[in-house]
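Only one chain is given next, in structure tokens, and it is the form predicted alone.
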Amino acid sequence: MYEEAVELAKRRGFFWPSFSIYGGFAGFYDYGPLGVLLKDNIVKIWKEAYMDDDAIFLDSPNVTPEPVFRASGHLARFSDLAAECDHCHSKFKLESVLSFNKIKYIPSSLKEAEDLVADNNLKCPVCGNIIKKVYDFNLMYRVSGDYYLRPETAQGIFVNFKLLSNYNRGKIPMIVGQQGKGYRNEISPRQSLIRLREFNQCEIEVFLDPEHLEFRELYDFKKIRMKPNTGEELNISIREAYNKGIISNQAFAYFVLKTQVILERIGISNEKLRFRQHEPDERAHYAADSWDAEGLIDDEWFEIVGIANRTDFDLKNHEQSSGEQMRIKIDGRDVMPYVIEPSYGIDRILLTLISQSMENKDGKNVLRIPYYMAPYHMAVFPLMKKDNLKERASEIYSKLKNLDKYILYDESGTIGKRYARQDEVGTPFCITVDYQTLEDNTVTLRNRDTAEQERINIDDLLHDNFIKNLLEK
């Protein structure tokens, strides 16, 4: 479904390669009219879910001065091991070359990588030549002088911790969220929205008392595939995983659970979702523990949310580097808070949602995303452009727009083609104004998923809660 999803996205206006009139540039994509609306809906679900837990939000700059990333460890440690073919000059992440050559071991240092390459004839995935060159590749984008594009939104929250804590009247736990762009100089951008140089993030930093790593109560939810770094794969609820010690602390378990609930609310299938724990040598330099929420597209798992226990790494380093006190008073104690971070990759979530929701029905693709997630909730059609049908449909459309802005009007092509277009982009309901409308003030309401049609009185259709109730069914 991946290839079909990308083709539909380009053709129907969800997303497409940026700068296409110049041949496109790897790692950059534009969101089209439908993609902008769908992305906004994903962000809305994320934001409102964390507002339920009293989150506050921040918007900090994309460009960040060097001292911030020196303190955070990004300048020294934010790199990937890379490989380059001397013959075709293709560049790869080393792990991609190792995977192609069916080697599972991932070296943790450049010296280990050089030894591994020397001891194995690693073939280039493009031309088959033996690869000999490996090197450290820094993922940071330097803008100019001592300024960088941020590779994550998190540091803006950490450097503002004291101001945020004062705003929040010193309450702990404190949840701070930030939505924005991140930038990484990827070695080999690929697979449309999967690996980008500029990407959309929604990050949460949960500040906790390290002596009390708890947050609200865990509750039973659906069992899910979980793969701890012991290697075994379990079908278990997150609450059970915590009770069995698979997840290290209660607060971490709570935010893994919250991630599961949010992703399912967005429309990611629970049967095509798993949580995988990082191996110790796979974790980011700031993480004591990490789990990825991974979505299944075709037969491949992709990280869509990363959940990390950052401990006090960032606050402690910024305190040492800046000289600014980052500790707070809790019950008379000087406390450096611990941080749990769920980081949502919005582009990957959107691609996963489209891919998993696509269904072939009678030879045609239908996008079965949840009704409330659809870019448009309803489309209004006149059966014909004549005999006052167009005018009546336009009148109904205008009145509906006063109730819900996510409604469109279409009079182009046959009624069958219009239905098919809306099914393909996930519009849940279509309203057809026909000759019977002129006689009895009713219209045809058609359901995307069942194709069933029913007659609805226009007065009922224009009732304040009618559309809202339809979308939540």
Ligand code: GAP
Second form
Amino acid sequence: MYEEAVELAKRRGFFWPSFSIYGGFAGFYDYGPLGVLLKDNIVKIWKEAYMDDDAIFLDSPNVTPEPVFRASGHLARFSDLAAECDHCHSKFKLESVLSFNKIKYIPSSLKEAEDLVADNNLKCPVCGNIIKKVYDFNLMYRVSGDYYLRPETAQGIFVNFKLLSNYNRGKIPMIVGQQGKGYRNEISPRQSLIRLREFNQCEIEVFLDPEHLEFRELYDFKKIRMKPNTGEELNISIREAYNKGIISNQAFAYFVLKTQVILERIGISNEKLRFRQHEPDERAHYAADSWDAEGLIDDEWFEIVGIANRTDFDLKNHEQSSGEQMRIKIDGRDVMPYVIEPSYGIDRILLTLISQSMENKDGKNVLRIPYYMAPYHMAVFPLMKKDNLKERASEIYSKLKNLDKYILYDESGTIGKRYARQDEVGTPFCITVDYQTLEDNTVTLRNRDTAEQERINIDDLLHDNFIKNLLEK
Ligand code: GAP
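Form predicted alone done; form predicted together with the ligand now:
Next comes the full complex, and the chain you just saw is listed first.
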């Protein structure tokens, strides 16, 4: 449903390519009115879930001075192998050229890439000419002078570690979250929100004592597809995976489990989710181990959350470069904490949610996202604009808005069309004010998923917890 989701997103105001009146620029997307609300709901679930584990949050600048990325290794190593065609001047990730030429091997250094290109007549996927030029392409945007746009929000947390730890009275484990934009000068942005040049991250850095890589107790949750880099894909719970040694430490297992629970709460289907461990040569320069949560859209898996064991890589490098002590005292020991990082890509999660939740039945779209995730929780319609129905509906709408902000009023078009419009954007409940309302103070309450309607009394509808309870069903 990827194509249908992208079409719906543009037509109904979830997201669309940015700057389209100037022809559009690859890798940039706007969120429209419904997308803004849906994105906020995803972030809210993430934030509240981590607050349950006593996370604290930070908001640091997007523009970052060079010394930060010199220390973090991004200046030297945050690059993709790229290829350019001398003939048509198209630029590609080397991986795409290799895949176009049916070569499975991925070189791990520029030297290997140069040898590969010299030994094979690799055709340009656009014009068919032979590709000769390969190079390392740093993915960071340089803004001016010695400043860069951050490629991840994480560094803001690492450079503030000492202040955050003081704030937190030196307690460890310490969980710090940051929500914000990341920027990468992707060589080939693609598939709408999948590979953007400016994207939304919700990152968590968990600081742990390296001698106690443990967090809260693991609990049983649903089985899932897990694909370790050492063997076959398994259908197993994360708890079992930890007990069998498939996941290296208890804290890492806890945050994989937490990610599974959060994604399911957001509405990502457990059947269309898997955790895949990176191959050693696939890991980012800072990671000792990485597992990606991947969501299935149609028949392709996409990374939506990256979970990495960053060890003390970042703190150690910032200590060396800045001279600021990053160690803390634990029971008399001088400790450089280890970090586990679940990093959520909000754009990819949103796209996966819409793609997985869209259903087309008899030519009509229904977006079956969880009720509490819907941009609007309820829509209020007068059956007709006449005979005082409009006034009564407006009055109910105003009262409902005092209880829940996410209520919509719509009086245009036939009632069938209004229901269809709301089904398509996931609004779980529609209230219709009709002639009977004027007689007995009842309205119809229609459910998005069953299309069934029941009559309810307006006083019940306006009861404090009525909507809240409906949304959690
Ligand atoms: N701090 C670690 C980090 O940034 P990552 O795996 O590179 O790790 C984390 O990114 C998540 O951010 C990914 O799982 C993905 O969902 C999202 N992401 C990364 N690059 C992206 C891009 N170019 N466009 C959209 N989302 C992206």
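Just so we're clear, the structure is a prediction, and the values are computed from it rather than from any experiment. We call the rigid core whatever largest set of C-alpha positions still superposes within 1.5 Å between the two forms. Positions refer to the first chain, counted from 1.
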Open item on the list: Taking 2 Å as the cut-off, check whether the CA of Ile131 shifts that much or more between the two forms after a rigid core fit.
Closed with: yes
- [ ] For Asn121, state whether the C-alpha moves by 2 Å or more between the two forms after rigid core superposition.
- [x] yes
Open item on the list: Superposed on the rigid core, does the Cα of Lys102 end up 2 angstroms or more away between the two forms?
Closed with: yes
